[in-house]
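The chain below stands alone and is given in structure tokens; this is the form predicted on its own.
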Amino acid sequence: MDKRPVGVFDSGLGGASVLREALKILPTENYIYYGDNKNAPYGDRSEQEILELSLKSADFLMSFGIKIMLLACNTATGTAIREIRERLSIPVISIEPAIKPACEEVIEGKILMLATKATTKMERYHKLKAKMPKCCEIVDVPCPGLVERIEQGVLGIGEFDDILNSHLRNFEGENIGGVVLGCTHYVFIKEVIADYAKRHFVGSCKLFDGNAGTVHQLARVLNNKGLQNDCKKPSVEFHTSGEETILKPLFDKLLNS
């Protein structure tokens, strides 16, 4: 058994949604979480800035002696996953927008891929989309403003209508078969987005995110490399580049929501 912790990194608090899934699927592991809240959101930054910040954050997590890294940020994955894997001596698991399961399940209607501006522009994402059998049905929708509001602790139905209207009004009344949550922050407002979709679109509007698939991949790598732990009382350690006294209570709220 390898008692070293799993390192989880996100540009802010969105990765807590992936960590929440990990605690369900891998409840015997210890975790160290790092959110680069001081520099969030990454989605509005240049690729060079995202790369530099991601590498710095990876180095910070490595200082805690982690055995594997879970990169729980779509934007950081799209920009920096190759450089991070080359830089680190441990396995790195990454997350990507769940367009593959969406394309496999959605029979008719458009698939809206909601994400940060940066994610929708990245070459890695567009290469992934080009492989999809229904790539012409996927519509990328950058959603600036959602991450910032979620990081303020706002999570209620109806509290995002202004932002969602500004990004989605062009699809009013259309047949939407699926909605991909291409940012880990958005998982915390699943019900908000589902409610909005029900009121403004027709079609099944099924929601997809990559959290469970990413954690199952983490589990496979831990097993294949003999890195599992059998901790009876797993620990979660929180670190941030922002103001910890403000962010730790919000992190706990999101983790337990």
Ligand code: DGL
Given for the second form:
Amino acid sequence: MDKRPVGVFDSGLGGASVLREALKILPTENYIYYGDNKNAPYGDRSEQEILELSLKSADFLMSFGIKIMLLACNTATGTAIREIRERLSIPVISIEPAIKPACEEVIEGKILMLATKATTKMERYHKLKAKMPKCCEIVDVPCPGLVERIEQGVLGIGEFDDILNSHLRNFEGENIGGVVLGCTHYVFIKEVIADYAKRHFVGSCKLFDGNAGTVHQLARVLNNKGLQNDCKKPSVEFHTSGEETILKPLFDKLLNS
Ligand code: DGL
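What about the form predicted together with this ligand, after the form predicted on its own?
The complete assembly is shown below, putting the previous chain first.
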């Protein structure tokens, strides 16, 4: 048994949606979460900035003696996963937009891939997309603005219509088979996006995210490398580069939502 914690990283609070899943699937681990809230959103930054910030955050998490790192940020994965893996002496698990399960399940209609501006431009993402069957029509939709609002604790149905309208109005009335939540923040507004899709599109509009798949991969690696813990009650420690007194209550709320 390895008592060291699992380190979880995101640019902000979005990674709490992955941690929430990890607490369900792997409840006998201890977790240290780091959100680089001061520098979020990463999605509007240049690749060089995202790389530097991600490496700095990875080093910070390493200072807690973590045994494995869970990169719970699609934007950081797309930009920095190779460099982080090269730099760290521990295994690193990462998340990427769930277009593969979407292509496997969607029978008809377009697949909208909602993510940060940076993710939709990344080479790593485009390589993944090139491997999908040609018959699947994946349309990338960068959604600037959503992350900032979620970071303010806004999560309600109807409270994102202005932003969603500005990014999705071109698809009004179209047959949409699936919507991929390609940013870990968006998982917290799943119902908001489902409600919007129901009002503006036709088709099944099934939602996909990579959270459970990523946590199952984390479980496999812990198991294969003999790194599992068996603690009775998981502990979760929260760290942020932002204003902790404001962010900690929001983190707790999101984790329990
Ligand atoms: N949560 C992050 C992701 O999954 C990105 C948020 C940001 O733009 O900082 O891509």
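Residues that one form lacks are left out of the comparison. Numbering follows the first chain given and starts at 1. Note that the coordinates shown come from a computational prediction; the quantities given were computed from them, not determined experimentally. C-alpha atoms forming the largest set that superposes within 1.5 Å between two forms make up the rigid core.
Taken over residues common to both forms, the rigid core alignment between these two forms yields 134 to 136 as the one run of three or more consecutive residues whose Cα atoms shift by 2 Å or more.
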